[in-house]
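Shown here is one chain on its own, the form predicted on its own, set out as structure tokens.
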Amino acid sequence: MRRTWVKRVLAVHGALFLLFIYAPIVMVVVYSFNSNPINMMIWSGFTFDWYWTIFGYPTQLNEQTLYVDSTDRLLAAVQNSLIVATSTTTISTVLGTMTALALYRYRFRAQRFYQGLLYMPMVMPDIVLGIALLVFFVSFGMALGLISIIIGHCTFLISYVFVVVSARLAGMDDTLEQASADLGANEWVTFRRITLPQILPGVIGGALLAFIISMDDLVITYFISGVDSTTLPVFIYGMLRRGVKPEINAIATIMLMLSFTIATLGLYFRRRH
């Protein structure tokens, strides 16, 4: 009877963290539908306007009221967002794959030293990696802007991908590689036809990990970034200093749901054999 209380006890606990978790967006969802455009916690009935609002459509709503200040400005930090995620996803896949392959081929003394500063990135305050970041461009005298924040998410997103791939290694089989170079095959074909394709659904799940992580930072990237490359979630954070409205649930929902459906994709690929 004591394991039987321990268990309800455990389970009750799980529900209610489960809960306090994903509460809070399953409301943002919800509340992305309302058709009140002044107090979204008042349910008004259902409607799809805050989602053609965004993008500029007319609609009944948005023309009572509308909180986004420009749709040329939301569309310019999508632009912005996609392409800092897809540079960053393309320099963090290619150097945090190689670094994986590296230390799993070869032993130095440093070794350890070295994994631990990889590690260093992940563990790091946001804040604290984003006001380093700053102090260093400003005392290089870069500029501010796409550049500066490339470099700035390369900075822990290579250590996301070479997690993903060094998991990925550690399951590889050796002797694939042996028998091909016993075979004759050079070190670049047997990269490309053995080691590449064992190792492929880690390097495109720690891709896609790094291109979602890109996607939703907020923290360091409001540090490094300038006046005219503001990202998706900067220009999201600047609505919400007046309030949170209904477009912004829109927005968060869309998000939402690409970083679910880009998340299951990584995690797909991260598992397949």
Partner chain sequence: MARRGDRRRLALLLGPVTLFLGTCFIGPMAVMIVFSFLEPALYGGVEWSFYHLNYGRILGWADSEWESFDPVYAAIFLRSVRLALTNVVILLVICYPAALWVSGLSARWRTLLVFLTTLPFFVSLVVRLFIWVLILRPTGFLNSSLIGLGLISEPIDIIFTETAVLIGMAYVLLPFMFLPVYASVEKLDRSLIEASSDLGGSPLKTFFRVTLPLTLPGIAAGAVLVFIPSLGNFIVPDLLGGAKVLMIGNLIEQQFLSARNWPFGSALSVMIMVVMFVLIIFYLRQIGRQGANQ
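In this text, rigid core is short for the largest set of C-alphas that superpose within 1.5 Å between two forms. Residue numbers count along the first chain shown, from 1. All figures in this text were calculated on a predicted structure; none of them were measured in a lab. What changes on going to the form predicted in complex with the partner chain:
- Core-superposed comparison between the two forms: the Cα of L183 travels less than 2 Å.
For comparison with the form predicted on its own, produce the structure of the form predicted in complex with the partner chain.
Coming up is the bare chain, nothing alongside it.
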């Protein structure tokens, strides 16, 4: 009797827990179609206009809340984000995978040092890393821009790829590599034909994670981006600081949908392998 009562309370709590996570998200999606230009939280009808507005098309609504150049700046920010995310994903996937292989395959004295070194950027609070990078770049006279952002993102994304690939390596079947070597394949052939296909899901998973985190990073980018190198999160943060406009609803909804799609794809990919 008593235990079913406990279970019921837990189930109600669970429902509220999910409501706390998802009700705000559902709200922002619904209200991004609200045609009320004065108070965006009072429903006055369905419209697609905010979506047209962010892409710079003239609509009935945006005459009241017109941004002259914000569409260009938004698209430039998206472009910057994509450049940064693809570069950092490539660099950190290669370096992270190499490090994971090295620490998995070889036993050496500095092993624990390397493990610590790779975990450190992940636990370091964003603001500390951002400040440190800013002070570093400025005192060595490096201009703040896309390059500084890419370097900054790589310092912590290598660690994420390293962790994901290491987990995959830990579950790998060593006997296949030994068989390949016994059959006379050289190290490179063994790597390409045996090791790489086995760890590939981990590498792709790590790369996806790195891409998402790089696209989303706000705090570190905020400190080390230059005037012309605003990324999407920094741009939205700036917009929010100046005041809430209905267009941000539409931008938020698009970003929500993109993140959900990428995350779901990532999960699907991981489960298939």
